[in-house]
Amino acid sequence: MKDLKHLYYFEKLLEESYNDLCRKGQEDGNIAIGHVCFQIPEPLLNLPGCFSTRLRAPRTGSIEMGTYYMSSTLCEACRAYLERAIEGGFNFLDCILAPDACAQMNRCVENIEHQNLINKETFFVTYADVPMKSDETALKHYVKQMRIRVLEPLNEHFGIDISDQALRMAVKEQNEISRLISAIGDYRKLECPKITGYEFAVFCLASYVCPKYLIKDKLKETLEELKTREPDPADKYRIRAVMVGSEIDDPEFIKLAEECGALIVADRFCFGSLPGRQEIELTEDEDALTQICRTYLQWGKCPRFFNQEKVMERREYVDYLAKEYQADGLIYEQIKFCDYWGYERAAAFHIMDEEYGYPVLSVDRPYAVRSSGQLRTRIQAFVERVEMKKLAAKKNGRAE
């Protein structure tokens, strides 16, 4: 396919934690908020006068110092983020608002806080207790935590408007971005997709790390461009796959899978678009904060939700995506030492195969995957296995 006009621009933005648009956002007078988890609703971090950018460590090399402070048996992503903070890569942040969701990520943020790795006088960190269920009792607790751990500190420290009207404005802005990202992602459903999984991952990730108002125009142009883009032939990729798992904040992993012949047609991983880039529907019958929190509880597909309803919901959602995006198989991935996704991946490897009938690849991957020959070999073997299954099914169909 012909290169997309703005792809290189967005790729360059993803090369640095403190990218050009974050600089521009601060020059415009906005507060930069670091966030680490889906459990803090994005609109609360993008109120008028501030913007959110998720912590990530692009072009990671050594993580020796992060490992020194956190040990070698904790999540590589958390260690990489701490390493980047020690290097000064997050000094532009005005605060970090973290949920008490993942103990390993909390250790990372606590190290940043207690070692004073971000040297702004006004810098602060908060931790919010977020629920592990999605019932009405959990919702009430969630709303209270978001008010006292997110909204009130922003108002106290920076004078940010946290009114119901301001929340609705933030939702409106996010919905505009979500509509664009979702419309771009829908082109992956086609028999001959007009956008690759890697390209989509670049655009989607940029919407999590840049001020939203500064990327809107280029996303609109990209959507218009896709309407007339000539797709690759159907046989360009050997199989179609759904990527499921822990956070992927480097699209290089998606590129690696596609170089092996597996077109990634749906992104059911942390900070992907499914869920996360659907619209938030607000009514006038209830306050905006409660509706936002309810939406995020309903969207939540993190394995930290242990209740049986959520466990089944996660499986059914992956099954739905595989059918909706015409996938031939599933790739479950986790960053090394991720506790929640470690359990989820181990169970899903058998359940999605034996009960739902999908070929499944289960990988425990390093944070930085660029030079992983082992990953490449495993994905290539999976692609061949799925191809053989497709050929056998086709042959049996002819025989009948």
The other form holds:
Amino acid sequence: MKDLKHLYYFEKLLEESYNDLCRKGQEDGNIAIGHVCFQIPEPLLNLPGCFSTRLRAPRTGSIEMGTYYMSSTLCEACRAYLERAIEGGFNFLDCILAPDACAQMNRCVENIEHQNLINKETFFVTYADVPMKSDETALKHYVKQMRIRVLEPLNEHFGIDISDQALRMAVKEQNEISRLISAIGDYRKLECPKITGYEFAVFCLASYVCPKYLIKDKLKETLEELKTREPDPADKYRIRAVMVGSEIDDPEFIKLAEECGALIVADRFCFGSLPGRQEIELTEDEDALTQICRTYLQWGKCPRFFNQEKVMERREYVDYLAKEYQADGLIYEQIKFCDYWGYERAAAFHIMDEEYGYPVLSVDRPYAVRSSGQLRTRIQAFVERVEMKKLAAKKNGRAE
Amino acid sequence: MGKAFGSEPLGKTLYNGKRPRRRREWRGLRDTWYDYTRWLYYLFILGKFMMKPNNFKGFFRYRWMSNYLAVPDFMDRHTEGLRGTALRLAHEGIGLIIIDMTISLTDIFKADPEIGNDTELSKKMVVFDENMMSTLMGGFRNLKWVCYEVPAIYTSSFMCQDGVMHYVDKTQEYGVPGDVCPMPAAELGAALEDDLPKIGVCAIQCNTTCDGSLMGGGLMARSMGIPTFQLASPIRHRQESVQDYAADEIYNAIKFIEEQTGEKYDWDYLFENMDRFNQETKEFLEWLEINKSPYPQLLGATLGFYRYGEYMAAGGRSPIFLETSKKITALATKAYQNKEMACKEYRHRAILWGVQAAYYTAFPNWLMNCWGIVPINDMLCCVSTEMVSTTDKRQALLDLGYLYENMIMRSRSNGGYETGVEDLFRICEQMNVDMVIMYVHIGCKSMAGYHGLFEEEARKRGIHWIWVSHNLMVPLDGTRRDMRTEVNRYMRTILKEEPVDPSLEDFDDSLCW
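Pass me the form predicted together with its partner chain as well; I've looked at the form predicted on its own already.
Next comes the full complex, and the chain you just saw is listed first.
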């Protein structure tokens, strides 16, 4: 396919944590909020006068200091973020509003705070207790936590307007971005997708790390461009797969999978669009904060939700995505040392295969995957397995 | 050889590189006689246990039961080197845990459909998660709290060092990575192997210690075949704002049990039990006061085991725990007044922080006997000492919520820097210690995340900091000998000290139970 006009621009943006748009956002007088987990609803961090940027550590090399402070058996992403903070890569942040969602990310943020790594005088960190279930009791708690750990500190420290009206404005802006991202992503459902998983991941990721109002125009143009884009022939990629798992904040991993012949048609991972880039529907009969929190509780597909309804829902959702995006197989991935996904991935490997009938590849991976020959081999083998299965099914169909 | 501490070189006289010990320890006539009669008593208890047909069948049905053959050795390990009051405290405290365990196992096997098949009993049983407090069951007069993961996995691993490795292997074969905590991994392995009894009318699971524990529980729920309720206790438990949610979740769990069993929550019964629980807490506070003095009494494994049994499992429902606690207080107070020691020399006062190795729970005894390092307090004992209301229902729910937030291990692994790091140094000051033995549990992500901060803070305060690596239930990843070597190196190279008992500095116990 012909290169998308703005792809290179977005790729360049993703090469830095403190990218040009974050700079521009601050020059426009906005507060930069460090964001580390899906569990803090984005609209709360993108109220008028502030924008969120999700922490990541692009072009990570050595993570020795991060490893010293957090030991070698912790998630490499968390260690890489800490390393980046030690290097001064997050000095532009005005605050980090973190949930205590997984112990490892929490330790990363606590290290950033207690080592005083961010040198702005006004910098602060809060930790919200976010629920692990999705019922009404949990919602009440969630709303309370978001109010006192996110909204009120923003108001107290920076005078940010946290009124219901401001929240609705933030939702409106996010919905606009979500509509664009979803519309772009829908082109992956086609038999001959007009956009690759990698390209989509670049656009989607940018929407998590840049001020939203600054990327809107380019996303609109990209959507227009896609309408007339000539797709690659259907056989360019050997299989279609859903990528499921923990954080992927580097689209290179998607690229690696696609280079091996597995077109990633759906992104069910942290930093992905499914869920996260759907519209938040607000009504007038209830306050916006409660509705936003309810939406995020419903969206939440992190394995930390441990009530059985949520456990089942996660599998059903992947099944739905595989059908909707006509996937031939599932790739469950996790960054090494993630306890949540370690168990979820192992269980899914059996359950999604035995009970739902999908071929599943289950891999753990380092944070930086660019040069991983091992991963390449695993994915290639998976592609061959699924391809053989498809051929066998075709043959059987013909024989019948 | 005699009644004085350190009168014989334990490394040479007890260990011979084989599974059984070379011989029993000689502690002088009086102490040896006491110890031997207690040892016979445990054998009698075990014999009596095995005489019951259900228990006999259970022994052959479940692989993990074979670990309990090592109970007498387990007691020997945890009384190693002890004399006088210290010996008696160990037998009083740890001995009760053993007796309590046999009662619990008897009930489990009686209800087990494959053994006793007492369906009526099974219908009265509510299954609780591992590492989860039983306290809320204090309001159900006619129901039985049961936690089969404790005898199957948790204490199994205490008894026999490689006792649950088979289950960890099974979980890894299933596809769970080898870097997760071995405890939930072993429990899941036992479930995958169909090696857990199918009992109970319903189950309560909880986000107890860590992310791995929570996930293991989620998968186990599939194999339980009974309705399960997930009790979500807040993580940031020092924040005032989370306490209402903690209480609400306790209330939801109670409602769930009521719905599943048809039983009504009896608040008077709860208050009665909580009154006992509060009294037990007061006794515990007495022990800590004594331990702050130059003559600490309830140390290491004795303190740890007893507190676990009393705080987590008994939860105020069993009068015998309060009686024993009072007896322990009386013994400890007298010993303190008499300035009795618990080992030959007190060179360093230490806090044990992090999670202890389940396969080497006698490590604190070794610290005392070999190097004179006195384990004054243990992270697992640093739990809530708040009283539970015995008059007000809402306040009782809030207090129970707080207790559940502060379950053993969870109280430190959750809650953030304040509970994991800051509190440690506050406790160091309170308990007047000069050393921290920091367990590095390889699969525990919670404490590992503070690695650098711990070192920096210890350096600032001039506290000796010794890292001791282990993998909780997988001794192959860090053997008992490896653990000792880490202490030996520090003591020799940094502190330039000579051991109190040189025979214990290096010996082979890789084949021991």
